[in-house]
Structures are given as structure tokens and as C-alpha cells.
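Just the one chain here, the form predicted on its own, laid out as C-alpha cells.
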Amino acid sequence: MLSTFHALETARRAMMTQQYALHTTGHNIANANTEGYTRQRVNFTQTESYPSVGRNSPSVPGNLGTGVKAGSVQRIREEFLDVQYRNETNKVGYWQTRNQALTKMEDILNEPSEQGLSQQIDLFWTALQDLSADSEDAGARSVVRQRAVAVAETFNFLHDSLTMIQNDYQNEIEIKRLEINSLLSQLDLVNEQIRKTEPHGYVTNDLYDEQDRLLDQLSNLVNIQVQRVASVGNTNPAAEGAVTVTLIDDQGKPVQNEAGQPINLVDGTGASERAQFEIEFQPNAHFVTGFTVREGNGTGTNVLNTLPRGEMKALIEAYGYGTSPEDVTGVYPNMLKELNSMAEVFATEMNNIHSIGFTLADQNGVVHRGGDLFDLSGVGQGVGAAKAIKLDSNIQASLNNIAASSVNINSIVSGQRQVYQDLVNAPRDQQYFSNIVDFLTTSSNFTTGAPTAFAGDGTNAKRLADVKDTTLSFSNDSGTISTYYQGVIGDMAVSTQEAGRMMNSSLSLQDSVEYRRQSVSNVSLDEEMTMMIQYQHAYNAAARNITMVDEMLDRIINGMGVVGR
């Protein structure tokens, strides 16, 4: 038989449950602007009906409801959208950082412009052509010297600026490594708290939110795969569990350690300690030699060759990586190699041609064979030609030392003139200039008393200017100075364009997924206000039900049995 106060208990349960829902709604509203907060809902559950099933249960027309209770408070979140979001975040982290690195490089090279290297070299060619037309003119010689200084200083500036940016990336890599390790430590701590709490039937929504915030940040740095691990014990069905985070490659496959097992950065079961990242730099050069994941058991795996995509990968690629200085690759090392190769080939060719020309006569009326036009003595011991190149000190000392004239063919003994012509017209090989220099330094090849060169002759200046159209061999390619540099700039522009396009595509997809994720998980004040009104009216109705039952009981207690009094 039902209790007289059954209806009061049913109404009380309703009031308590609606009050619980109102508190949760207030919590949602309070965190409407909290980053990473996931809105929560109370899962209403009917209480056990009367009578319960059993042999001795009373015979009644049917089961009578006994009210409602709050089953659990659960986050409203779609796990599939989290996976999509982190995948796109990982791409954004990589392409955004790569695009920034290439954009900085474009800003430094500043091509095409009036201040770029290409323009400085073109002005140098023009100055040499002007000199070839009037080789005695001091003004033309001065312009050639200043243009040569400008070319050398532009090479120096580009090298120093690129190196400075590259060095900044070393600090950035170290900062990001510490950030990754910190995120892994925090995730491990959150996992531990969840493992301790869930077995007692609690649903740790705030810890789940913190867990997701950390996973979002970690996915921006390295590529990860997340797997939930259910807790044991008296867990609530709404409990989500700790997470196991696995490092994966660009194809989505787990990166394996030396034992052939997937590398777990964080173990959701708590059976092993979290992993930590280590970075190894080459002490005497600017590149990364190792990116090691050291697991909880102490074993380390160098994942530099299978570097997972993310911001860290883009930083290492920008800075440069390899096993030795000869095989270093990367955005900035590659560009520095190109500049060094270009500067060395350019200066060497100019020096070779300058060495077979002749200067103006000195105070004694003697002309001298030209020396170097550019000084490359600083090349070596890790210093590239682009940094070391400078105008030769002899040219700095006197404009007369610019070897604009060629040898006076009539000063060569008659029997050797054809030999000289054959040397000049021979195919260019490694001995080409050496053979000509050897001929010019052999005194027996010249007639005594005849002028070796004329002051008004600008033939060698013309040869220097013609280098503009000469095909030269560079480290990985061949072409003229201009076409080679245009190729280098073109490759950089294409890479920058690709990085920008991929970054925009990834950002667009990330925004799209984030919009859908927020539409599920974010707090909508309109919706919360509507829900609040709904719970409020349910609460009021339950209170009115108590009033009704009270009136009914009043009639029973105070109104019954008073007939005849």
C-alpha cells in the first residue's frame, strides 16, 4: 500500500533534481567565456517505480512512478570533432610556422627591389660596361669600385641577416621542446587525478576540459593520436577516463621505438611514466642532430628522420637538421648554401678575369697584371663566401689597380702571339685562366721595351662585364649569375606560395571544424536562459504539487471525522 506521503516525496525529488539542473545551468552561464569550457547537462533519470518486481510484490493496477533523480552531469562533446580539430590544428601548426619562416626570408632578400642583390649586381655590370668604353676615366673607375663594394656588402648583409634569423630558431626550438614536455607532464598529472577519482563514481568534467585543452595545444606542436582508457571500479557511465597519447607520423601510423613498439607519450593506464623530448644541437654549427623521445623506461628513440608533423617539425626544418655539416638540410641552411655558392662562383670568375688584365701605369710608368678584384681569404672554418666576400685591399688602395686593359698583343713576341690567342680561345676548364696567367708571367713571351698594355684599352673591363652573360657552374646547377639567382628566388617564392596556400586551407578547415565543435560544446546564453526557464517552471510546478498534496492532507487530517460535532 502506498504511503500517504508518497506524493510529497515525489514532488521533493522533482524539486531537488530541477534545482540541480538550475545549478548546472548557472555553472554553464558563469563559464560562457571560459576558454576550453564544455557545456554540461544533467541527465535526468526516473526513480524506481512502485511496486518493484518480486514474488511478494503487492497486486496493483500498474507500476506507479516515484519521481526523478539526477543520474549524472555530463559534458556535451563529440569526440569525432575533437579528432578532426586536432588533425587540422597539427597541419596549421606546421604550415603556419613554415610560412612565417619563408616570409621572413622573403623580407630579407627583398626581391625584386631597388635594394636587392639582383639590382646591385646589374648596376655593377653597367659600371663595368661604362669603364670598358673609357678605361682611363677616374670617375668610371670609382663607380666600378663603389658598385663592387655594394655587391660585396649586400652579400654580407643577406648572409648575416639570414644567419641571425636562423639562430633565433634555435631558441624557439628549445622553448617549444620545454612546452611539449610541460604539456606531457600536465596531461600525466590530470590522468592520475582522473584515475583516482572515477572509481568512486565521480564524473570529473573540469578535468576532462583541462585534458582536452592540453591535447589541443599538444596537437599543434606534434602529431598525436588519443585513446581513452576506462577506469576500473564503481565508475559512472558518463566517465570518460584517462588518455593514452601516441606519437604518429604524417601518414597517421604510430612512430615506433627501437623495439618496434608504438611510442606512447602519456600512458593512460599509469603503468609507465610519461615520455620526454630531448633535442641535440651540433655545438660548432647551426643544425639539429637529434630529436629524441625518451620513454618512461629510459630508452630513447631518435625520430629526426620520421619527424612528426607540427610546429616543432617546421621549426627544425627552418633551422636545419642532419648528421654532419655536409648533409644539413633546411629552409635557411639551403638558402645560405645557395648564397655562398653564388658569391664564391661570382667572385672567383671575376678574380680570374681580373687576373689576366692590366692596371694603369704606376708612378714609374709600369703596368702590372691584375690581382684579385674580390677578397675571399676569409672563406673556410665554417665561414661561407657570402659572409667573407669583400673588395680586395689593392682595389681599395688605388683606383689604378682595377685591371681594365688587356695585354698589348704587339708586345708579345711574334712566335707566341698565336699561342696566346689559342689560350684565350680555348674551352673554359679548370686550367683555362692558369694557362693564360702562366703565359703572361713568362717574361720571354714579351718583347723588351714594348708596352705590355695601353691605358686606353678597356678590353678586360669588357670581359668582366661579359660575365653577366657567361654560363657558370654552381653547386647544384649551372647558368648565368642572374638566371641562377632568379632560380633561387623563384624556388623560394614557390615554396612560400605553397606554404601560404596550405596554411590558408588548413586554417579554413580548422575554423570549419571548430565552428561545428563549438556549436556542440560551447555555451549558448540563449539556450541556457531557455533551459533555466524550463527548469524553473518545473521546480515551481513541483512546489505547487506539494501545496496540492498539503491541501489534500489537510482535508484528511482536519476535515475528516468531524460529522456531528
The other form holds:
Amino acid sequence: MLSTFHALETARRAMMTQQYALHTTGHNIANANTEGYTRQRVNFTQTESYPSVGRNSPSVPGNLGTGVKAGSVQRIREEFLDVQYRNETNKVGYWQTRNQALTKMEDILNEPSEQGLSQQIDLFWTALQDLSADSEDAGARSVVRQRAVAVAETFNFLHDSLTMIQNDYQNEIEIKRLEINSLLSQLDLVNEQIRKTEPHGYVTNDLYDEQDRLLDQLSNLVNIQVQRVASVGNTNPAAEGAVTVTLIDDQGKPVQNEAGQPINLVDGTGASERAQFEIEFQPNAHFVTGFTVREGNGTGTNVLNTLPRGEMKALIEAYGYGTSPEDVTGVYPNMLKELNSMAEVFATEMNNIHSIGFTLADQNGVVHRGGDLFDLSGVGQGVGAAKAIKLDSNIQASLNNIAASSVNINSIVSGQRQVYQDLVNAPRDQQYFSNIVDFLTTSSNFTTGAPTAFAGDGTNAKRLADVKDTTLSFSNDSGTISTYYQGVIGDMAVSTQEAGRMMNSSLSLQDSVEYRRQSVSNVSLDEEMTMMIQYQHAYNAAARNITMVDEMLDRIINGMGVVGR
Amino acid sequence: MRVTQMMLSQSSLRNLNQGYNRLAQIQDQLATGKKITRASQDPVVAMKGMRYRSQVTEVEQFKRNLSEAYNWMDTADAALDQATQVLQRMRELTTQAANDTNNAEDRANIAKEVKQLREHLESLGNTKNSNKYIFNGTDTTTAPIKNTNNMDLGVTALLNETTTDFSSIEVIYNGKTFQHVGTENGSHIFQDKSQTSPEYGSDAFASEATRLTISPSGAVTFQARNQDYNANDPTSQQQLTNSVSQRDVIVANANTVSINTQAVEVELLKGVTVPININAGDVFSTELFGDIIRLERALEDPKMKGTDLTSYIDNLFGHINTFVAERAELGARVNRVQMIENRLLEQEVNANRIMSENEDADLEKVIIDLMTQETVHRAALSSGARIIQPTLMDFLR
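Having seen the form predicted on its own, the form predicted in complex with its partner chain:
Below: every chain and molecule of the assembly, starting with the one above.
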């Protein structure tokens, strides 16, 4: 037999449940602009109908409904899109950072422009040309000196600026490492909370959101794979479980530790504690020597060579990594290597040629063989030529010491003149310059015991100018200083362009995945408003239902048995 | 597909951002006039840009070198022109003096003018261009004609017991320079400098060498091969011998006029060097000054007859010819430099055009891009403003 108040209970349940839904709507609206928030829906379920199925159930007609209840509050989210999104985020993290590193380098090298190294080399060349046409002129000489200083300083500037940025990357790597470790700790914490609450039948929607937010951030830094682990116990079907996060390489395969097992950064089963990243720098030279994941059980695996893609990889690549100073690779170390090689080869060739020329006469009217034009004495022990190169102190001391002239051929004893010519015209091998120097320092070769030279002879200045068009051999390749530098800039520009293009394409892919993800999970205010109206009406209707029952009861209680009164 | 407010505002923000990016790029192009502002925007343009800029710098430098070359050659040409006029004036004066109506005093006055003209020639030989002696090869800091006192040491200098270094002494006679080759019985033998064979001491020397002999008493004998010598004619002499007056030979220090013969070269095109100086030894030579001094002495000699001066006039003609020839050679070189200049100017235009084509922005295109982008950007702004503003709440009352 039905209770008299059955309908009241049904209406009360309806009001409660509609209110529950209205609260959820309010929660949705409140979080409409929360990053990473997933809209929630109340799953309405009917309560058990009357009579319930059973042996002793009364035989009454029909199956009377008893109202509604809120079954669960569920996140509306598509996990497949998360996987896609994290994949793209990972690429964005890598290419964006790489692009940034290369763009900064591009800014420093600043080519083509009126300020770059190539312009300085061109200007130095014009100064030497002027000197060759006007070799006794102090003005032409001082321009050569200033332009030589400018070339040296440009090398110094490029080296210092690049090194400065490179050093910034060391700090950034350290900060990002701490960020990864902190993300892993947070994920572990969230996992623990989920593992503790889900067995009691709870659905921890806000924790799942937090979990997804953390995973999104982590995937930006390193490449990861996520697996859900269902909790044991009395779990709600809407429960999503804790996560196990695995490190994966570029091929999408899990990175393995020494035991051949995949490296679990966070373990959803709670078997071992979270992993942490460690990093080792070479203290003097600037490069990373080790990037180690230490798992919860204490096993450490160096993943420097199988570095998973992401922002971290781009940072380490920009900063440079390797096992010894000789085999360091990286965006910045490579460019510094090129600059060092260019500075050294160029300065050495200039010095060689300068040493076979002759200076202006000193106060005693004596000319001297040229010394060095550039000073490379600071090179060595991790200090490259681009940093160490400067103008030689003798040139700094006196303009006369610029060796613009060749030896006066008439001061050579007549039998040796052809020998000298042959030496000068010989192919430029390693011996070339020292052969000429040997000849010039042998006093018996000269009528007056020492070579002489004329102030108006600018042939050695011309030879110095010709270095611009001389094929030199650099660390990676050979070419003239200009063409080699053009190649270096070209390589850098192509890498930057590639990084920029990859960044843009991964960004737009990320955008489109994000769009689809939001399309599923984002709060639509219009929708929430509509539903609010819907729930409100249902709530009102349920209230009306109570009024109706009230009127019915009023009839039964107050209006019955008062016949005719 | 569900689309929410947040999605709308995010995407319109993204679109606006992209619009700004494009506008910034167009602004860069308009402000700098260049297609690219960083190498990565177009690596090929950047690399080529570096090469073309370098080419333009080179052409500009060669133009500077060119003006240096013109400077030298113009100055040299002007100096040679003046020197020729001086010599012509000397010739006129000598022709005038060769007339026997002039008495010794008149000739002495003419000699004075010739002396002045000679000094002018000396200063022409020491012509400077922007602080450089242009007639002294690569030795531009010293004057080619240094100590003019050394031009005429006098025959007695040879006979002086203290003189031992004869290699630094030259004797000038009739347009020729003679150098010391040996001593015989106290007599000094000098051979024509331009004649290298026969060598002193060889059998043919006595019969074939053009030479001067200065005896200890100061008597000068000139000997030269007889051009009309006929071996079959027993009367014809193989050797001509003249006795020369002491005042008609000039004994000079060999270093009086510098003999730096090294060319001053300037690069005018990549790998093309052109010598820009002329060899001073060819024009302002010891012979020239020696011969003029000889002329002066002859004019001062009261015993001189008019007809005797004819050989001096011929002599001057010879020197004028040397100057004219040298100027012609210089003129030819100026022509060559002018041709190089033409090529250089053409190259300059080309290099600048190629550079411009490579890296300069096409303004019309950029401005049209700007207009298009501006329109798109305005549309994005106004559509954003229209879409984001109204919500359902505005209509729910």
C-alpha cells in the first residue's frame, strides 16, 4: 500500500536533485574562465520504482516511479584529445624554445646589416686598400688601425654576447629541472589523494582537473605517456583513477632504465615514490654532462643521449652538452666554435702576411720587418680566439709599425732576387711564410746586410687586403672568410627558419586540438543559463507538486467527515 | 560542434595577435625599405645580401682607388707638360744665342735665364702630390733631386787624390751618361752607361766602346765606334776620337737624381693593378741636368761660335722627345684607367641594382599588403566587439 505522503517524498527528491543540478550549474559558471576546468554534469537517475522486485512484493498494478536522484557528477572530457594535445604541446615546447634560442643568436649576429661582422671585415678591407694606395699616409694607417680594432672588438662582442646568453641557459635549465621535479611531486600528491578517496565511491572531479593541468605542463617540458590506474574498492563508475607517467623518446617508445624497464616518473599504483631529475654541469667549460632520472627505488638513468623531446631538450641543446670539451655540441657552442675558428684562421693569416712586410722607417731611418697585427696570446685552455683576439700592442704603440711595404727588391743582392721572387710566387703551404721570413732574416741576402723598404710601397698592404679573397681552411670547411661566414649565417638562418616553421605548425596543431578539446569540455554560459532555466522550472514545478499534494491532503484531513457543515 | 564564449574570445584574440604580427612585419618593411629584417625570414636573401653588400663596398673602394690614380697621373702630366715648355723655351733661347750677332755679354745673359729654367726643372722633378714625391717611384718620402751641388763636381774632383769611390761618379757628355770602368796609367776610363758590351778589358773594347778618357792632366778624349767604318777601305777609321774641352763634360754624383724604378701600383678592379707613377729616371735624368749645365757653360764661354751651339740644340731636341714620349705613354695609361673607370661605373650600377633587387622591399606591394591587412585587422576587431558583447544574460530578464 502506498504511503499517503509518497508524493511529497517524490517532489522533495525532485526539488533536492534539481537544486543539486543548479548548484553544479553555478559551479560551472563560476569556473567558466578557469584554466583547465572541465564542465560537470549531474547524472540524474530514477530512484527505485514501487514496488521493488521481490518475492514478497505486493501485487499492485503498474510500476510506480518514486522520483529522481543525482547519480553522480561527471566531468565531460575526451581523453583521446588529451593525448593528442600533450603530443603537440611537447613539440611546441621544443620548437618554441629552440626558435627562441636561435632568434636571440640571430639578433646578436645581426646579419645582413651595417653593424655585423661581415660589414666590419669589408670596412677593414677598404682601409687596407686605401693603405695600399697611400701607404705612407698616417691617416690611412690610423684608419687601418681603428678598423682592425673594430674587427677584433666585433669578434669579442659576438663572443661575449653569445656566452652571456649561453650562461643564462644554465640558470634556465636548472629552473626548468626544478619545475619538472615539482610537477612530479604535485602529480604524486594528487595521485595519493585520488587513491585515498576513490575506494569510498567518491568522484574527485577537481583532482582530475588538477591532474590534467599538471600533465599538460609536464608534457611541455618532457615527452610523456600517461596511463590511468583504476582504484580498488567501492569505486564509482565515473571515477577516473590515478595516473602512471612514463618517459618516452622521440620514437614514442618508453625510455628504459638499466634494468630494461620503462622509466616511471610517477607511479599510479603507489608502488614506489616519484622519480626526480638530476643534472650535472661541467664546472669550467659550459656544457651539460649528465641528465639523470632517479626513480623512486633509487635507480639512476642518464638520459642525455636519448633526451626526450620538449622544452628541456631544446634548452640543453641550446646550452650545449657532451662528455668532454672536445665533443660538445649545441646551438651556442657550435656558433662559438665557428667564430673562434674564423677569428683564429683570419688573424693567423693576417699575422703571417704582416710578418713578411716592412714598417715605415723609425727615427733612425731603419725599417723593421712587421710583427703581429693581431694579438692571439690569450688563446688556450677553453679561451677561444674570438674572445682573445685584440690588436697587437706594437701597432697600438705606433702607426709606423703597420707593415704596408714589401722588401725593396733592389736591396737584395742581385743573385738572390729571383730566389725571393720564386719564394713569393710559390704555392702557399705551411712552409710558405717561414721560408720568406728565413730569406728576409738572412743578412747575406742583402747588399747592406739588412733589407730596406720604401714608404710609398703599398704592396704588402695590398697582400693583406687580398686575404679577404684568399681561400682559408677553417674548422669545418674551407672558403674565403666572407663566404665561410655567409655559410655560417646561412646555416643559422635555415635552422631558425625551420624552428620557426615547426613552432608555428605545432602551435596551430596544438590550437586546433585545444579547440576541439574545449569544444567538449569548456563551459558555455549560454548553455549553463539555458539549463539553469530548465532546472529552475523543474524545481518550481516540483514545488507546485507539493502545493498540489498539500491541497489534496487538506481535502483529506480538513474536508473529510464534516458532512454538510 | 559546441562553441563557447571562452573559445570565441580566445580565437578572436589569437586572430588579432596574428594580425598584429603581420602588421608589424609590414611596418618593418615600410620603415626599413627592406624585404627582411632578420636572416631567418629568408636565408637565401640574407646570404646573397651579405655577398652583394660586399660587392658594392668593393666597387666603391675601387672608385676611391681610381681617384687616387687620377690624382697621380694628372699631377704627373701637368708637371711633364710644364717641363716640356721649359725645354722648348731653352731651345728657343739657344737658337737665339746661336746667332753670331750676339756678343758674349748677350749670351751670358741668356745663360742666366737657362740657369733659372734649369732650377725650375729641378723643382718640377720634385713635384709633390698630397705630400708625396710622385717622380721617385715607391720612395715617395724623399725628393728625387736632392743635392743639386752634386750635379757638377768638376773634372778636378776626379783628379783629386782623395777620391777613391769612382762607382758613385758619373760623367755626362752630349746626352750620354758614362760610368767608370777602369783606370789606365792614371787615366780614368768611362764607358757609356747604356752600353754593356763590350766589357772593359775585352779585345773589342778599344775599337767598339763609346767611352771617355780623362787623363791625369785633365785632358778629355771622347772615343766612339765610327758608324761609317768600312772594313774594305783601308782609309776608314774604326774608331772616332775627339778631344773634348774640360768644360764640356760634367762630372756628377750618381745619386744626384734618385733612381728608384719601382712601380707604384693600385688595384682598380678585382685582380687588376695598374702602375700609376712614371719613371722619373727616364725624364728628370742626370743627362738632362748635365746637358743643361753644359749648355750654360758653353753660353758663358766667350770663345764660343754660333755654329758650335747647334749640337746643343740637337741635344735639347732629344730631351724634349723623351718628355713627349713619356707623356704619350702616360696618356695611354690614363686612357686605360678611363676604360677601367667606365667598367667600374657599370659595375657599380649593376652591383647596386642586384643588391636592391635582392633585399629591397617592393613598396607598392607592401602598401597594398598594408591596406589589405588593415582591413582584415579592422574586421577582426569589430567582429570581436560584436560577438563577445551580447550574451544570453542580456536577454534573460
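Superpose the two forms; the largest set of C-alphas matching within 1.5 Å is the rigid core. These figures come from a predicted structure and were not determined experimentally. Residue numbers count along the first chain shown, from 1.
- The Cα shift for Gly449 between the two forms, taken after rigid core superposition, is 2 angstroms or larger.
- Fit the two forms on the rigid core and the C-alpha of Thr47 turns out 2.5 Å off between the two forms.
- For Ile557, the CA shift between the two forms after superposing the rigid core equals 5.0 Å.
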